[in-house]
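One chain is shown next in structure tokens, namely the form predicted on its own.
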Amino acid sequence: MKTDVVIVGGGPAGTASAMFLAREGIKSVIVEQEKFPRYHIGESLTGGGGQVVRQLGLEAEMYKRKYPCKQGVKVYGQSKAGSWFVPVTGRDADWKLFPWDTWQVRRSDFDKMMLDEAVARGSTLIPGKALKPILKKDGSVGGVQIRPMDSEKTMEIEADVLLDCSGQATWLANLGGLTGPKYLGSYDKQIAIFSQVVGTIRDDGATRDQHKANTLILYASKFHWAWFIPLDEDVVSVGIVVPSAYFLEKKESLRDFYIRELHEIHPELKRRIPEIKLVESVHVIPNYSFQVKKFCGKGFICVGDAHRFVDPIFSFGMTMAMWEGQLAAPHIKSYLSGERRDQPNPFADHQLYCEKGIDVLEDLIDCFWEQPLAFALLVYTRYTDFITDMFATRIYDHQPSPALDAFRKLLNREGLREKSYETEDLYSVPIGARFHPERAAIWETNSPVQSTEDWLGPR
């Protein structure tokens, strides 16, 4: 079987990539091993995520499905002075801010909608498991070997470009050989415990910062926080993120720990959930950061979480996955036309562009964790518009902004990013709160991290 592009993963990264490629007249095949609809966490779209959905022509469908319309993010700190609100905004052609909205989504429904739409627009879906990339004589990628669902036989899909859209499974990086090694950061010391609840108290929607569908973040202490994301008129996704050591110290069952934390982690969350009524089981996942070196090369690109994940606190993950799918499409088109085929990394410009954008988010998040009071002050009084841009994932143009410069100054990172961009590898060197000097050797080894258990242990 032959196609222009083969995509491993049928989540938002893969389906957005497929739809943007279709706009360029490029055929794609999506390989997905799970049957949709399937459960998935990560239900909130930033303003930038809403923009990508609109650019895909799906705005009317989103309203038709009655996904909750999110007006912004409200962060409740330890005091009123440490609490703040960031509205969802857009920028017009003159770069002037205007009020906008985006959506909260139930991923089982949203992801299936995206997959169905990608197929309707010409992409071919093959249920199955991706096994390994196919390599040509010159070392470039020429497709993928898969095992179709309900079959013991393998098949090969020939393609000029392979997109790894496998999310945090980081399929290519874990196979080793094509990408550089995978660095795991300091957030592997946290876990996220979550479920869905009903009977909550929401705001009345009278103003944008009181809209009943807004994301709420409740900050207890460093790396100890909760999320509150409305999924429909009744159900709210609520997650508790804590250091794993804290969870182990309590010696409680997962459910007992979660229920107790709902009323102890923050008084505002207790007020909003006066009676705890769960509508599904309690889940747990490791909360970690990672970064894959050299995530682009001859005939392949890793998209979204398949190459880098920073921190889920402000819901950037799904937005970044779809954005990168859009950004990759024109580079793939030029590659298919024969441009840069002789270069060691034909997608080097795309790789560096993506790294610079995610670095903006990483510096924003690190400043929030390391300097929470200063961060709140900057949001409120000095750089509100610039910080609003970051929360909306407007992170590629008009950067570095004065707000980003201020964050980097607070983090003692002035000049460090620029130096990393000058390296021949064109990737962002891990710095700051996530960098473990004792783990630096992983960047130099030829043996990639095979799974999160390499650092976390069995779970």
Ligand SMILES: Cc1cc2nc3c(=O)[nH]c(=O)nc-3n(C[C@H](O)[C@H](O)[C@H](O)COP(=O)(O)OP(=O)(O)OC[C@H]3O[C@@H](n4cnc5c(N)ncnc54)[C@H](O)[C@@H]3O)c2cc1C
Given for the second form:
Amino acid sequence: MKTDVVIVGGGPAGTASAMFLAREGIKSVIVEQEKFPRYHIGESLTGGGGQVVRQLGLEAEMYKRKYPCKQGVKVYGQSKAGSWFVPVTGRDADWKLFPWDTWQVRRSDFDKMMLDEAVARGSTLIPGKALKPILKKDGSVGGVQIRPMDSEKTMEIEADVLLDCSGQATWLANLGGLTGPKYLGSYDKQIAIFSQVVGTIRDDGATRDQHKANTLILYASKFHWAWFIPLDEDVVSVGIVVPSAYFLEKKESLRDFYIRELHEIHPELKRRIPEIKLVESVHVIPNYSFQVKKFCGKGFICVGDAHRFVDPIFSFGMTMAMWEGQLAAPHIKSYLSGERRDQPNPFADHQLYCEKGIDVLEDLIDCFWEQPLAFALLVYTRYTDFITDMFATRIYDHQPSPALDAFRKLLNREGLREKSYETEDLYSVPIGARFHPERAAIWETNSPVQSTEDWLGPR
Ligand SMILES: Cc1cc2nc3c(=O)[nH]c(=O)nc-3n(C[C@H](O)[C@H](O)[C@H](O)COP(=O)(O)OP(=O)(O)OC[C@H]3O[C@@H](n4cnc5c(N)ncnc54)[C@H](O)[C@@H]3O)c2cc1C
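Return one more block: the form predicted together with the ligand, after the form predicted on its own shown previously.
Following is the full complex, with the preceding chain placed first.
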């Protein structure tokens, strides 16, 4: 089988990539190993995520499906002074701010909608598992070998470009050879435990900060927090995130730990969930923070989680995944037309652009964790508009903003990012390596700790 671009993974990165490629007249094949609909975490879109969905022409469909409209994020700190609200905003053509909506999505439904839409727009879906990339004589990628679902035989898909959109599986990086190494990120020692609850107390006021579908973040202490994300009129996704060591100390089952924490981690969460009724299994993801260096090369690009995930606190993941798909499309178009074929990394510009964008988010997140009170003060008193830009994932244009400069100053990182971009080899070395040398361990490709079960052991 032959196509222009083969895409490994049919999550938001894969399907958005396929749809933006289709706009450029480029054919694609999506290889997805799971049967959709399937459960997935990551249910809150930022303003930028809503923007990409709108750019894909899916706004009417989002309203039709009655996904809850999110108007902002409310953070409850340890005190009133540490509590704050960031509205969802957009920027018009003159870069003027306006109040906007985005959505909370049940991923089983949203991802299926995106996959169906990608297929309706011309992409071919092949259910199956990608096994390994096929290399041409000159070392560039020429396709992928897969095992179609329910088949013993393998199959080859020839394509001039391979997109790795495999999410946290980081398929290409784990195979080794093509990408750079995979490093642990700054939040690798965290664990997220989550489910869905009903019968909660939701805001229902007229103001944007009292909107009933807003995301709530409950900050208990450094690295101990919870999310509250409404999924429909009744069901709310609630996650508890803590250091893994704290979870292990408790010696509880996942479910017992989760249920106890729902009423212990933060008084506001207890007030919101008077009686605990779960309507979903309890899920867990440890060690979610990582970064793959050199995630683009001759004939391949890793998109979304397949190369980097920092921390789920402000819901940037899905937006980044879809946005990077959009950003990659024009680069792929020119590569397919023969440009930059002789270069060692034909997608180097795209790679640097993406890294700089995520670095903005990483600095925002690091500042929140390292300086929570100063952060809250900056949100309310000095740089509110610039900070709503970052929360909406407007991280490529008009950056570094005065707010980002202030965060970098608070983190003692002034000039460090810019300096690191000057040398291709150095830029975006993960903060975990550059700023915390004791945690500079490279994630061994063949580490025995590959799955949640490996990590948690039998329970
Ligand atoms: C605890 C937690 C909470 C989060 N909360 C949010 C949130 O509120 N909002 C938000 O935007 N983001 C959130 N995220 C991040 C979000 O889940 C991801 O950023 C997002 O799903 C990335 O999309 P993706 O398409 O890159 O990967 P995925 O959505 O993971 O899709 C990857 C797909 O690739 C397939 N695949 C993998 N390997 C292969 C293979 N070899 N062959 C074929 N198919 C393969 C998988 O089956 C999967 O369907 C959260 C993450 C965590 C860990």
